[in-house]
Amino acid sequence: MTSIPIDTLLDRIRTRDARIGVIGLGYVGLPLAVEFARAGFTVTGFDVDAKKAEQINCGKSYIPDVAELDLAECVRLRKLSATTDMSELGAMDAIDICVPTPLRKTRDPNLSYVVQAVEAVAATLKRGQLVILESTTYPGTTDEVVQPMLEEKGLRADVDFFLAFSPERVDPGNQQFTTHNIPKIVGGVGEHSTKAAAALYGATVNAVVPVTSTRVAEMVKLLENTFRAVNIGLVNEIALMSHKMGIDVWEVIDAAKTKPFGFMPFYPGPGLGGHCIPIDPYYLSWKARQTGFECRFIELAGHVNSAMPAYVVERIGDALNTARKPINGSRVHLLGVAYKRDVSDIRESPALDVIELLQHRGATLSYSDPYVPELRHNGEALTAIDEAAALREQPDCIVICTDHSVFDYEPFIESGVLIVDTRNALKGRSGKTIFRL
């Protein structure tokens, strides 16, 4: 008897009748929403915001990895339909939660819209759906959490219905690896779970990767964050010992890397930024205080990377002293605000850092983004320009905060102006109006 939803479950994958419901439509769950959709599947994403379920019903695109071709082909095709009303989640055969999980000001794990998802999905939770939890979160979520309130009406997880996780994998802006072709993980709560996950995800993409349990999978994603986060520490403090030795560091690494084993490339930068790494290490060390396990190696590489915003502010004022001028009353000009190249998230940017420590200076700011038109941050509210009107505006100091595959910067180098160079976008060039890290 309980074989049933289990068998019917993986019938309904296999021949794509199973519906297909994805909570948060930003840069995980859309993806994972058209992909569905191209694997044959019917699809409709849910969100609280009204503006996204329009665009997409549209047809139209707001996440630049998303082809807007795609989605209004999975539109048009009437693969993919997006809505607010949470109540057509009884519908669904499958659904993925794929909403934010960001740090409260404590650093404490803010499971806020998690617990939403999942108590919108309990309301309307029938027998052989398949619930998969993909929000970044500590090990332990998905069976101390997630299960306990989806079976408050009696239904059993592994039995009545199926309960996993997999953690997301997406890389904004990367044009090699996609939602398509990056391996999947995948736990459940128990065997059918997982056999169930595993089945939706393999119609989906190009690998599948089952191990043991939910805790399993949601630690992977957090080793994966967790080593870049703290192997960017490592290089971040790499670049201020050889600065202080007069090191150039990026020939250091480009040195380094030329060694065919034991050693991976990571890059110094004005901090870490994103909506992984700077807050995903914290889950982690959260997790770990609770059973007296303290994470002093993770902890330090924090203190590292959040140090570094200061660190781009103290060049630049390192910078302007050559020209005899202080921070204050100095107009500086950022190229770039997003948090990593060609992506318009600015989530955690450090380029948010350092424009408050340089307004709390006393300086006059402007920036250059073609994927950000507008900034908002602690009540201010900047409208980008483009390179050639921050030339006009003749400014003190220009950062680069953020290496846009779009910019042009020979126009900056010959007019003499000081340049702060925080990605090594310069590479190769010098002279006394470049600074770099």
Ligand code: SAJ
Contents of the next structure:
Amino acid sequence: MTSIPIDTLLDRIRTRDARIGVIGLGYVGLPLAVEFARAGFTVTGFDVDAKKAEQINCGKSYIPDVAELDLAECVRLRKLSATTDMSELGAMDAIDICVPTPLRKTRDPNLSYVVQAVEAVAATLKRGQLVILESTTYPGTTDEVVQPMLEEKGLRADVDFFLAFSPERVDPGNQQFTTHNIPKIVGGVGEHSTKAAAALYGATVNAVVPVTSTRVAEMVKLLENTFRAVNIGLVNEIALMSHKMGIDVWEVIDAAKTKPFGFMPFYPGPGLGGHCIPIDPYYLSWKARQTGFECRFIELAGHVNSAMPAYVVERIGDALNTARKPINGSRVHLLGVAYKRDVSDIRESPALDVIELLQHRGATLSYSDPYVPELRHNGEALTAIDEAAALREQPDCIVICTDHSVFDYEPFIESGVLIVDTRNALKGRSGKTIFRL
Ligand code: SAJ
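So the form predicted on its own is up there; where is the form predicted in complex with the named molecule?
Below is the whole assembly, all chains and molecules, this chain first.
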């Protein structure tokens, strides 16, 4: 029996009297905060960045997926406000933690942001509160790290307060699948916690999928993203062998995806970018290693994917070679540096590795990317130039690293400049100056 009947919390969720706190107002936390507000809850956003809090309180959205009109309306109706004052967490009925979980340089999990957030929650933890961790992390984090910190003052999880894990599944820029309509996995430290978390999300998003533990919920997200990383690694290896065998891997994939079952297309590319796919599998392999299990697929996929930038540079060298030009001293222009199409994020972008490798080999670099006006990498600063300026500079080679929808490739094809296409952006166009992965 809980010392605070769970139905008190469930009642407050049902009547929307429950006060919701969201810690971490980035591409996960801000859309979630707005969703809770639009569901009728009064939401307080918590962030260490005072600028973010100020922008939200002025109804300004800094996340492309959060429409400014929606945000401003929630603020106007006093359903949403933001603060850096973590002491207000004590007044919340439910608290969602949506802070980053990056890797350290040693490729070990960095839970420092999670620990900082949980310390703030623990400082004002009250009976009856529901705490949910959304940050992607290894199985066992909620039970082994978060729960002990929250129980330090004697309150017991799933008795005095409720604790669950619910993986964030936000896909930045995805217009079709949003926080509202992506099914929400929830796993509590006990049945009361699962029930409370399911009730909260059930009042907010289209579908909730309760699972039996926090570890299952943590593992679901890691399976989802490890599945991607391993299959991208596989298709990159298929691309390397297809090139050796004189086979067009893009044609192979397009034909294979006509199979209506049992196959899902992945595409070769310059490498693995973003803050999820290159990171999440290493949270899993790190934890598995603690149990003495070696995740060979994850490590192998990591090797293949992280070798792609160097392979792209090798292919650039081959292309320049057809014009009797060395990389050293050649002008190479990149089309796109963001980690994937139509986003502005350059975290872990393979284009950064391609730039660095080319610079090491003496190439002169420039780039175009409408989403990334300037680039600072390893102390080097590069400013984007538009495509027309790029053509005027008469580069020796164009490298399509990110196939943004806005790019017009025709002028480059007509100019006869060498083009290395790492994304099949030139779909099927061929010619002596076009080189595809
Ligand atoms: N990539 C390839 N080939 C592919 C697919 C992706 O090289 O076939 C590259 C991309 O260019 C990028 C990296 O891999 O550099 C990651 O791409 P991604 O499509 O997986 O996009 P992300 O990193 O935005 O992943 C997110 C994830 N969402 C969450 O973690 C909540 C992932 O689970 C989604 O499946 C993915 O978006 C998606 O489907 O767009």
